[in-house]
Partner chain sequence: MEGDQETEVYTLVARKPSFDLPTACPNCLPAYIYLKLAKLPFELAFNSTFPDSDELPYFENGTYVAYNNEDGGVIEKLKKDGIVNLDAQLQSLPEYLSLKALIASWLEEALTYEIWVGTEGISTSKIYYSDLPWVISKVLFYKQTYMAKNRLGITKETAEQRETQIYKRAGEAYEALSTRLGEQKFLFEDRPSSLDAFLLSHMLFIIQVLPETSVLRCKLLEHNNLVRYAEKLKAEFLEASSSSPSPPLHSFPSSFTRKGSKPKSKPKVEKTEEEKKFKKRARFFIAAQFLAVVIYLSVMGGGSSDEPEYEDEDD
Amino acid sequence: MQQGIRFIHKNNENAFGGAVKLISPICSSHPPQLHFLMANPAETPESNPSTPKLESEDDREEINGDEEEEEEEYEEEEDDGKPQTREDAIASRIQAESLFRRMRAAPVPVRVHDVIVKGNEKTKDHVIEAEVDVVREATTLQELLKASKVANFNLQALDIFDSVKITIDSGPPELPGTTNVVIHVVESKSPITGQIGTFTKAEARSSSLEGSLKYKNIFGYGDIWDGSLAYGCDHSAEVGLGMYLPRFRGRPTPFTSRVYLSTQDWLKFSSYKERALGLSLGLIASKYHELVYTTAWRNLIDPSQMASTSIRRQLGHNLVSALKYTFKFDKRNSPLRPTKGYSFITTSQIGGIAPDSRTLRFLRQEVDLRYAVPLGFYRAALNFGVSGGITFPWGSGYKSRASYVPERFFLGGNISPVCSLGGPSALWGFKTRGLGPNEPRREVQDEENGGTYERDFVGGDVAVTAFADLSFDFPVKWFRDRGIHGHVFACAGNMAELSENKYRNFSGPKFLETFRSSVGAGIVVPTSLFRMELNYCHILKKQEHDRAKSGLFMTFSTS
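Single chain structure for the sequence just listed, the form predicted in complex with its partner chain:
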């Protein structure tokens, strides 16, 4: 995010000379411009700044002498090719400096009289006004400047405008000390945009490639409709249609909804395939909180007919109706290479929110805590992380009922624990779904498929992972410039089953005794799409049947 105030010598028509250009943080290829125009002229600045300048010059004397009417004029065109005389330039600069001196000295009181929206043909007025409500509450010029910055940011974030210009104009002459805020927007000409990106999905526990088409602002409510196709590294595929509304019935947070059809192929690891047709509604989405309701028809099948006993018992159809709340507090300085800060995420999920008692009833809780300590040399940092999760069914007979396999925890995979935020998921050195409770598959009379594994990893109801990672830059400048750095790490994790009365066999000492662990070192290569690690891992401790081997591994993570 870059922001700054630049004073640029303005052309001589400008009464107060100088100009302020505030570059909005977010952006696209069109940096929005925040113009501060204080003028009697009711006209808002067009892209041609010359007209207002002339008028303001007329009023210069009046304005100058009047402290109540804070009318200072700032106007700025970066690419202004108009010739400027030296005297005018100096005059402008003096004007600007005096204004800012005044501003620095004391708050300059001002009242917002009206917010005028221009340029929106399709977008409804109230949608824009809702995003800029913050400017109405400003009581001083300083606050107004800040509020305008925020409003500009909000409007850009709607993603439906090509450019946004906010101008602070003087209010009606009969009301001194007032300003009008004029918002000039240019709606996107081409409402359809497409994008391709890589993401790491928390549920999939792996990276995926996603392409989507977005159709923006069809109804003028700032609505964004998108259709997407995602393909994951773990043979998962998803096609979905989504709708995003910045404001829904006056609620302050955006509303998202998504209909999706997804398949996940776990045949190689757990002998089942999962298909889901679902609807998810994002009810609350703010900086720290997120509440999502999902209802989905899930079907587990086993085309290979090789599944172990536990998996066989779970094949079939299920209706999931679940509410998920996430609290995320991430103060690390970077999600891909954190060197300072800490983060805390807790996710709680309750399934079975439906009047029908035959929907899947489960409780799930995940916690993730990270801490990064900078060490001061070679941009080195020590990263610590602990995460844990537990899931259990609820309802009648919950103790002896088995938890639903897709809702259990699985550890291992080709993602890096440093980047995968949100619950126990990865351990260096262990393959996808490569550790934890496992069962023998169905016996086969003839040994045709020698390549496949003979055991199913059925997942655990409780999982704990912890890691420590020391990252450092290489002394070679070439690597440093590209962000390639090295790291040394250690991690440990374990899982256990609790449902189906297995909690009776669970004991803390035994759980600690069977902890898996690994250490290693490697090189991290950050690319524009993802963070790649090439590591050498040494497995310190593993249990029988775990799929882990000491050697070279690559991981791919996206933020």
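Could the form predicted on its own be shown next, to go alongside the form predicted in complex with its partner chain?
Partners and other molecules have been left off, which leaves just the chain.
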């Protein structure tokens, strides 16, 4: 759909010389294109001080010089069924140029008299009006144009309309200087949508088949109901039913809820499977803030009967009742290849806000800070980031209790730290759950190497990671046109246990001494969905039992 703004002048007068009609969505990221047309300008009273006028002979000559080129376009336009003449087109151009000058010179006062909704057969008026309230606050034409762009974006984001058009029209003749904003929507012809696909989770070295089905706007409140099903090659699976309401009982933010039944398989890494039946409620969801309440009945099982002592102690049923708050501020110009800007995210979680004695009581805090600095050549940029997190049980006897394994931190995984915004997780060259505190499993007989002990990685209560990544374009146009670029990187990270009185043995120097680190270089191929990297990674430092090695790696990362 062509993006732009078109102004059409009618016989009705207002503060800027006629009605302003926006007949194309303005949600384009490019500057809007302005086309000015005037219908029947001779009938507009010359005494109206707001009517644009020709300011100089030079302007007339410039317009006359373009007369033949513009004649056909203007004659095709109609107002009230009457085609424009060449003289009308010239007058329209004159007043359009004058309005341009006024808008550049100073704000053009205007007051929104009414917001009119058209085309919604099923959607409630108040749902649409709530998304376009921003236009009522505009006091100038310039502010109104910006507010219309925001309103258009908000309506498109509801995902229940095939098209949205916003018209800025004249207000009542008896109220000069006013305008009416007309919202014309076309509701989705097919309210049911579905998708199916296969997805590769590189950090877990597994693939999954996922499908979803959505039914939009059943009750006319902008509600979206969806069902999803996912099954992984590692025998993990999830079934979910969700609901989304953009304006629930006049709330300023959307309300979401989701019921799910899931199975996560961590047998390869930590000798347990996690099964959960839960309900998630999205209480607040805005640009910077998110508040989610989750309650779930979870069960940890060990089908292999080979789990380590720490894992066996936590097997069985328990109740999770947690409130999670996230503050996110991201000013980077790209989530996949940032070349400037910064981002900050902090997540606070408290578990155990239900009276049941089997409720897990824990506190968890994560912080992530990123910064990208442009270097001014070959689109080079230096990205660096620091992430940290800590979790701890609370309640009676918390110092001697072990923290819950699924709530601990695990580092490693075949993903890029540049994209993994949210907390400590990724390290180049280290496998999924491939470092940190670990314990031997029950004895396993290995025919090739004799008697060996495999180990379970049990996670840490405190974790810290840091990385630096220098990206740059190649001096070959073919690569630059496709966004293919190179990078060199370095990363480091570590974690430790604090619960069960292990905080007594924790010391800063020892924690720094056991940091893991790696460096490398590679080629990055970005796409609209993910970031693919072919890297050579060299492990600088690792500890005993860590799963890491130097060599070539192919990685896939999403933002």
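Fair warning: this is a prediction, and the values are worked out from it, not measured in the lab. Residue numbers count along the first chain shown, from 1. C-alpha atoms forming the largest set that superposes within 1.5 Å between two forms make up the rigid core.
Core-superposed comparison between these two forms: the Cα of E143 travels 2 Å or more. Comparing the forms between these two forms, the C-alpha position of L175 differs by 2 angstroms or more, with the core used for superposition.
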